[in-house]
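Presented as structure tokens, the chain that follows is alone, the form predicted alone.
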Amino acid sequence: MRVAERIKHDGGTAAKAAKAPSAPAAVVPPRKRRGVNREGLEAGRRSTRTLLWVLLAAAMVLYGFPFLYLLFTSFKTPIDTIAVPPTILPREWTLENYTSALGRNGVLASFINSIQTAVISTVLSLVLAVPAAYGITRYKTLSGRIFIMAALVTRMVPPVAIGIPLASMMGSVGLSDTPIALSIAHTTISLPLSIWLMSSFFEAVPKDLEEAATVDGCSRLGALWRVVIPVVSGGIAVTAIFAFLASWNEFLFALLMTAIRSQTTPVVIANFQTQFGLDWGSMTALAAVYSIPVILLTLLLQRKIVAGMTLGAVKG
């Protein structure tokens, strides 16, 4: 009886406690978050952007000033070209250097020889480098890896070490003083770099594209021609630019392997001498004209070059 009364008493007490209003819970103040100093971040970004622009401007000055100085010198009078101290801008602007340089015998023929040699060398480099790089990247054999490393090592060989043997070989087969012989010699310079570049571009192309093409009925060669080459067209443009420049600017092989008929413009520029010394005005004028085709080619292939340089950047 006492137990029942005690349970009843405890239950009533619990019920009253439940009906009584509960005390308000203590309000815990929210933790303060560390504030983001947006002004500091913006200031840091502005300083970084400014530093990048300063570095870019410095690089442009370092790369562009020699060409600008050459261009300004081509418009100077003969006295100004040898003035001490030299001046950047001409005191008197003249076109005499251009008329004198372009009017000399052999200059137009040297331009034609340079274009022929560079085009033939570029075509040979691409025709040989594209299948070689494709086979190396797709089959991944030990011999392929050894081959591409050997191709890279050949770039370390000084051109003078193979220039004289090449000149002797071309003379023995009747190709001395011809654009064909010089093009073959220039291909030995540009081919290793072309293979290396094209290998990196082919590596960025997923194999799924070729497998899909083979499912549709293409052969390995058909998949390469119809699918892979259009994808790496930007890389081919980049490789062509480097191969063309390697031939266009080459001097040693042209000096060793040409005499009169196939002399290129760099050799002709080096022969601009008078009884008083080098004819700086005519040399700079012809050099400025000689740089125009490369500048135009780069501008025409600008989109392809950008696409080729960014090929594989988002590969995943």
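Numbering follows the first chain given and starts at 1. This structure is a prediction, so every number in the text was calculated from the model and none was measured. Only the largest set of C-alpha atoms that superpose within 1.5 Å between the two forms is called the rigid core. First, how it differs from the form predicted together with its partner chain.
- In a rigid-core overlay of the protein, S47 has its C-alpha displaced by at least 2 Å between the two forms.
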Second form
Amino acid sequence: MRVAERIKHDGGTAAKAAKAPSAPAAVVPPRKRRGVNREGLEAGRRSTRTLLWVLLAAAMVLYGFPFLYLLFTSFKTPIDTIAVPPTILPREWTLENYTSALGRNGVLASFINSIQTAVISTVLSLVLAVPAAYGITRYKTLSGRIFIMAALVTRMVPPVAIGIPLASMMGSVGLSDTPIALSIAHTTISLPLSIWLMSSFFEAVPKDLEEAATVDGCSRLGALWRVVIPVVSGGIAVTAIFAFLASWNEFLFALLMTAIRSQTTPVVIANFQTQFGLDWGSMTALAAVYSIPVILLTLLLQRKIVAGMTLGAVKG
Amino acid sequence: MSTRTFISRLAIGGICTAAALAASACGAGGPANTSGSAGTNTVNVLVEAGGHAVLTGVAEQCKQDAGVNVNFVELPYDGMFNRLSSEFSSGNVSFDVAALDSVWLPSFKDAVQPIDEIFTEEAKKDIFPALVKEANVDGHFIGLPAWTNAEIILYRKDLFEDTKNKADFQAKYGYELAAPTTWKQYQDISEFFTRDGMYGTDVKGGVETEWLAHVLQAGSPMVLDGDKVVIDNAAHKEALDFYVGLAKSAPSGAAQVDWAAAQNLFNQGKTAMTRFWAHAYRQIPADSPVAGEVGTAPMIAGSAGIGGVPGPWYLTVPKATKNTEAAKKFVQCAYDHNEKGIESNLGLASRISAFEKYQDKEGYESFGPLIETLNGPATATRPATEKWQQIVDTVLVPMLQKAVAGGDSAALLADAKKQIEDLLK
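Form predicted together with its partner chain, following the form predicted alone:
In what comes next, the whole complex appears, and the chain from above leads the way.
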């Protein structure tokens, strides 16, 4: 009983001491040995922590530097942007690139088009992916398994292979150069990923929850809406972010399917590289502005994203 | 929640989504007419982003004179070919006029309609001979050159006029330091200025036109003579050896140097001379160390005279447009008001008279050498094969990169010949 209490209090060290009463106390006093262990443990923890911080800092630099370089370039003068060798910080800070980029004809319209397209595509993806993934995970039929594999196969087709026929089809149904056409095209990219993501999130939800809801009087759809959906809301946020980003940054379909009315910002950004030169300053300024909504959205949904990302992790 | 309530909520959500979708059928770009609105006075013009500015003045004038409204569809150069291929092959085009790079003209010759009526005798005299020839495919003119360009020599006037440099150069080479008129002079001057962290010139391993200009200057057709591949002839080898030989007076890493890199090097004051497209003269940034210090000279002559590879863009009218009349009116406007392009930031046109009108004005010093180069006896456009772009991307540029990195020129040319023959089969 006493040993058990000591085990509980000091985490097992006492138990080891109790099991080895013959240990020569004069050679290594137990108190001293415990002190050395604790200090060694502390030092080990400190060095592990330092190593982790170094790795974290390196990863942050690796991921963050390109964006920071883009940001700094957007504040450089024209000659600074093409300096050989390049400089990281502007020699002279200027807002000229922002004025020039945002003052360019069609930039505002392209922003609105990008938002419109990304929102519609995200909604379409979720509206289709949530019930599809729920059905696949809950009913576990052969056709469901084939369907989910087939959805994955569509990700393996190069976008350019479907882009040209898709553009042609949209033209033939009178949807040429409209955000809806582009949204549908973008949904073909995000939907397979959304179904897979949502499937893994639904897998993590115990069936007992739904059964409990059913016992409490919910219909199957009611249980899905009132119990399952709130549980996987983090997963839905993650899926929404991925679907939104897939559309927000997409270039090829936007290039093939848009013209005057629905051109999105990635195409406008690419337009700064012409056959006659590359306007680095304006290009980086517009790219910096274009990344703001995504950063804000990610910050806004940060908690949901983290919750969603760990949702599948507790499954096993 | 009952199933009924759930379904009704789903229906409301669906209706809202549908409403949003319906609203989105009109994008923020405005209610532009797409091609197919027969008989309207609005035309959609597909243009590479850099060329948009050249046509803006023309569009304004066209609205005034002919009542034609113009919507521009701007696309990046790298994506334009895909877009054109996609729309031409579907037979459903979203534009009424397309500005095509001369390299693409053979690829799309069957998708555009003749515009012979614009090529009057007077027009043919006012357009550079090489361009008149290139615009004519199978006996019909299919594209009006909206603007053109050619490589000329840009050099550092301040360095060339420096008294000490002049004296040193005279002492070393035995003749006066001036803008080069022979390739020997170009070589000497490049060597002379390669010192103190500076280079005499650049060597662009990432582009093919400069090397091909040397081939033309030697009197040989470039790469193809009709259907025959002549890339391994003496003129090509000599041109390649000379081109690679300049690398010792150029910054290292020539294999990766392309137009953008070469332009940056010159604008940064790292090179004393460059062979570059004429428009670059007017695009030197005001805060560049070389701003106001640059001189221009025509492309250098070889045994066949001055020769360059022009870079024109052609306005074409797709067969699939239902707005042919307004489209042709716009193309006519582009010819009539061709000089409007010169007032744009790109500062280019295609009519000889337009260039001549401006050549003596301050700021347009590149026009004289440009006219001389475009009128050069050896100046010729690229071979009229739809495989040209593929030949450039997969054979010529990789071969040049290997050559400037020290590869054996004869072996590389022989290998290139075989690859091109395979491509053309």
